[in-house]
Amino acid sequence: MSAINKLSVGIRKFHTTASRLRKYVELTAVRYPLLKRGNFSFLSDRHLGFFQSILSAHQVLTDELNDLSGYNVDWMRSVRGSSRLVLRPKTTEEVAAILQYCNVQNIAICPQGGNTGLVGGSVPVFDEVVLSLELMDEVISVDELSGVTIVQAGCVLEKLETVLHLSNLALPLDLGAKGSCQIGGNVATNAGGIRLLRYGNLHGSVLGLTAVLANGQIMDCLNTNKKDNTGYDLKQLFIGSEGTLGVVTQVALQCQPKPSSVQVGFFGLNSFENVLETLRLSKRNLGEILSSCELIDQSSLECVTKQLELRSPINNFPFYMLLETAGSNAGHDAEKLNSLLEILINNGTIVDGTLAVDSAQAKNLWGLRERISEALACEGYVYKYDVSVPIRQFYQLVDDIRIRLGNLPIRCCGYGHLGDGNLHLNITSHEYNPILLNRIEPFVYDWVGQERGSVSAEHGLGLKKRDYMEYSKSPTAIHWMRRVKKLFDPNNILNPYKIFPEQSSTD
């Protein structure tokens, strides 16, 4: 019998036996029925012994029952593919190799890093080859006096951070989910998190990076200084491309100081309008310590603390804040935030709320929101929606996609990064009910287009927002963006099915 014979009587075995994935994750081809599969070649033999011929044997996954199913799957259980072979290079040269020849072959790739992404843009749709960079991991070089590092692209976020911590540098990405998220697929994806308002995106704090093109070539931007302005930036290109351009394989990030004095404190709030005063009032007077500002709504809160037992510090409101702040003087700090929530007690804007008084209660303050997704998980399938909106209109939105669903949903939430309007909208219900999808959908698009906001504030496009990218680009924007992906990837092998909508005869 052939090996990919085998992958096939695999598959079936595996088709019969997991009857809980397939109860939880219909496949996406079958989700998504006007989806059809691109004009690339079905993996064969002689495309498996190629493979093997250039990497060891645990770099080559073949086995769908026992290896194949986490790759397929993304970790929200929301959509599945069915490729029948991973690779995981452990260099450059063997991503360069591997491109090169699925380029000439016309083989599918999907890159993937930790598949932590909430879009559909990790995983396959039908059968393409996943490039998992698991295995590239290395943290390359640590410079305390620059606070520049070079990191391999699969190193995971929390790992890198504990290495930083050594030379008392910080990194300028915090995820609630570090400790799976890989930093190749944060720069792919241009990943914002908790500490945007203090530190910027990516495209400020990634100084350089190396990226393979579809054709194998390798594009060597690993620029480490702070200042470059050599012509075209184009390493810019890649941070956000969600893998569409090219693979990245290493990056140089600017890192910064890690701050000496960390002040977190956690308040309930009666009123949106005071949660907006808070913040206008916490830019003014903690100016350069504010390093965090994020809402959560008591709907947020009562799941977090239902689902996974966690205890909310202070009593029922409809609205709470946590605030963040890191400097270098303790007293210094300590005193600005003082009074700073002295003016919003008196004048009734908190009211009430807690300080830290140390590390485990501000990591305590913090898993009420770091944890919610995680929470709103086990309530079902959950309908995520990650949009940036004015700062003003930030939970409109939430009162008005409730009105509209009524009881259809188990819960409908808010909460996100305040700081820089990014608003993570969820829906749950029991199980996947596209009956709900179509009250949501387009109507979230809808709102936040008519508010001149963003469809896809950190976590990209991939599978699932692909067709609502016209309500925040414009038809030139798309235009040049799809002759940009023609020009880097003229066969289209690279994570195909992903970012933009599909282009009708007319095109």
Given for the second form:
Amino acid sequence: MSAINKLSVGIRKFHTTASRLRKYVELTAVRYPLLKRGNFSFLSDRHLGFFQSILSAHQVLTDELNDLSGYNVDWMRSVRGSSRLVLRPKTTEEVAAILQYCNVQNIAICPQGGNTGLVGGSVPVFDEVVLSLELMDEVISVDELSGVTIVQAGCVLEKLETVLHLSNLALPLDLGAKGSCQIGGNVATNAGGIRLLRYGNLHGSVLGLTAVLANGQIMDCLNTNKKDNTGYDLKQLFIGSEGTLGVVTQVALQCQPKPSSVQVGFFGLNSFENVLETLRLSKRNLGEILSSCELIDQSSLECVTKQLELRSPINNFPFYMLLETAGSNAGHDAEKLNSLLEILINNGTIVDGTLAVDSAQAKNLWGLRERISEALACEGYVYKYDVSVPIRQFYQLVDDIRIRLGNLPIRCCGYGHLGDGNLHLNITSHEYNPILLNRIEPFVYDWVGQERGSVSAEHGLGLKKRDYMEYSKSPTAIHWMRRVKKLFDPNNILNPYKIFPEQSSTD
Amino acid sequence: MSLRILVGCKRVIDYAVKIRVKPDKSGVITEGVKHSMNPFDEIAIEEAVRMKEKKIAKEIVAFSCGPTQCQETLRTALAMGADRGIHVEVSGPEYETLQPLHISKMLAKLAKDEQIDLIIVGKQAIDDDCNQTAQMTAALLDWPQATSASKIEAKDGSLQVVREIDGGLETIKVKLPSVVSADLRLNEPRYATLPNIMKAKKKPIKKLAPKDLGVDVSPRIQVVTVEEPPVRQAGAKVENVDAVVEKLKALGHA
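Having looked at the form predicted alone, could you now put up the form predicted together with its partner chain?
First the chain shown before, then all remaining chains and molecules of the complex.
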């Protein structure tokens, strides 16, 4: 392509992204009129004066002097709060002082990391004060031998990854948002990602953390031992609590040796049966070196290649799979992978595909999977569902929804962490359409509930999915979750309006 | 036209790897480090394959010089569409001091032995950044050269090449046989797809020693020391312009 063509293509791409960013976002309070603001204090000059007395000027952002829209609007541009104040502490002690004060003054707080969450959990619903961890971004220590890193909650995941690489270590998690998301947020949401298949989830890889409770008490659980059976493991409560039980300020993470040999393959298949067979044989024949197994359907690939002008090695297949292996011996890994591919090609399970020959190709192939979310957002409004379903039924939901919605949406597509049974179902329309939404919900949740799946596999509940907790958790469990919340945060100042369904009078 | 094209493919450390210097400062660490084909050579192979698809070329010979692992590099070239490979094996200390002149001599000899009409190489390798091989090969063969090519068109027994130069773009016509070096914007290399990767396993790779081509690879240079670039000094932030001026004065810059 000549240089001139590339330039105009670049301009076109910028325009698409820029116009997406300029799209108007309605206030959450307007879009969800049934939501009622809690009985929290309204921010006063006196409150502001206190915060300014304990923090430096650049740590206190008010709406009079700053544009707070970046803190009030989520990444998906689907919800907008009306916070008038953003606090940016630099130490755990500052977080403690802020929370202690807010607890007494009854000021609602919305803890915020990288603001890349997809369920409206990271931005205020009304005028909650945003507590941003972005200035607490240091990597405190890395121990190459034990693989343990201690890091502040506001450290961007990609930055942590870069630092770890210097010690030949790798993160136990990886996700498309890593350039913006923060490790504290990852822990608070129990983020999954593309390597969960290999390294497990954060409940296992977080060895310890420091959290500040609603009353300002600092809960030191910053253990770095792999094994510690000395009482209740309270840190587990904070992992996945979505900022409702405490604010995580430091994390001790178990990292793995950086694999010296990573192979990425991208394949086209003609049927979902072939996909399942590939998964089965991959697990069996690749064994311990398998690190990712992702599915992309035809519609998702079409969207990501078209909207972001990316190149795919193969086209016109109903299903695509991205396989990644990670190990310590390139020859051994290549042999395993090539033997597997030979079997799958010879019996027609895989029809075509490619293996990345260098890092550039590996990055581009991963881009076809990791940038689907971004591409979908370019089409207009995205109805996003992140569900766990039995692997055999992994794609059935997409087929069923597609038939049900007919011509209403622009597209229905499915992609996701096949190896973990975690499907990302996405539907797009030009603008938010409540009629379309009503045809999708509660159908999707009923479908998943019937399979005893999870209505939110990794994205969490936040604001947008809070009403669906009941599809995947029993009433007893929900009852006791509320009691734990009440115990840790009696005044409900930590991320109110999130994760719990509207309280019924019988609760 | 039915050209026989010779393409040079160098095995280099993958561009994404963080290079580390050996503790004894004798070189960079290559053991256990990811290697791949020099990106400019990928572009060269891609151009040759496109010429074959357009029926301008009839055969593509991929060449690589280095240790045993160069066979992987050649397999990638074969998977992209080259017909056969030639591996000149050099390893150990002689490989550390191998220079573009050695490669040029090998390419020149092969061009004569294999009756090559066109040699395409990447304009430079990402490890040594020499940008010499194409030029020296052309000189040894007394063939015309078109370096830093961003577009190649075959017309009536010669090539019309658009070159990227400092001032912009230069279009020249070179008669065949000639040597061309590929620049970044010449093309976007294809992914080698599985059926071709499988076929490539059966394509022949001929193994030669440098002396088979009459090339002496004994070192002409000696590596004295290899060091990391100096660590970048941290900057300092100040509050306002007056403070900037003060700091500059204090550091002796104003």
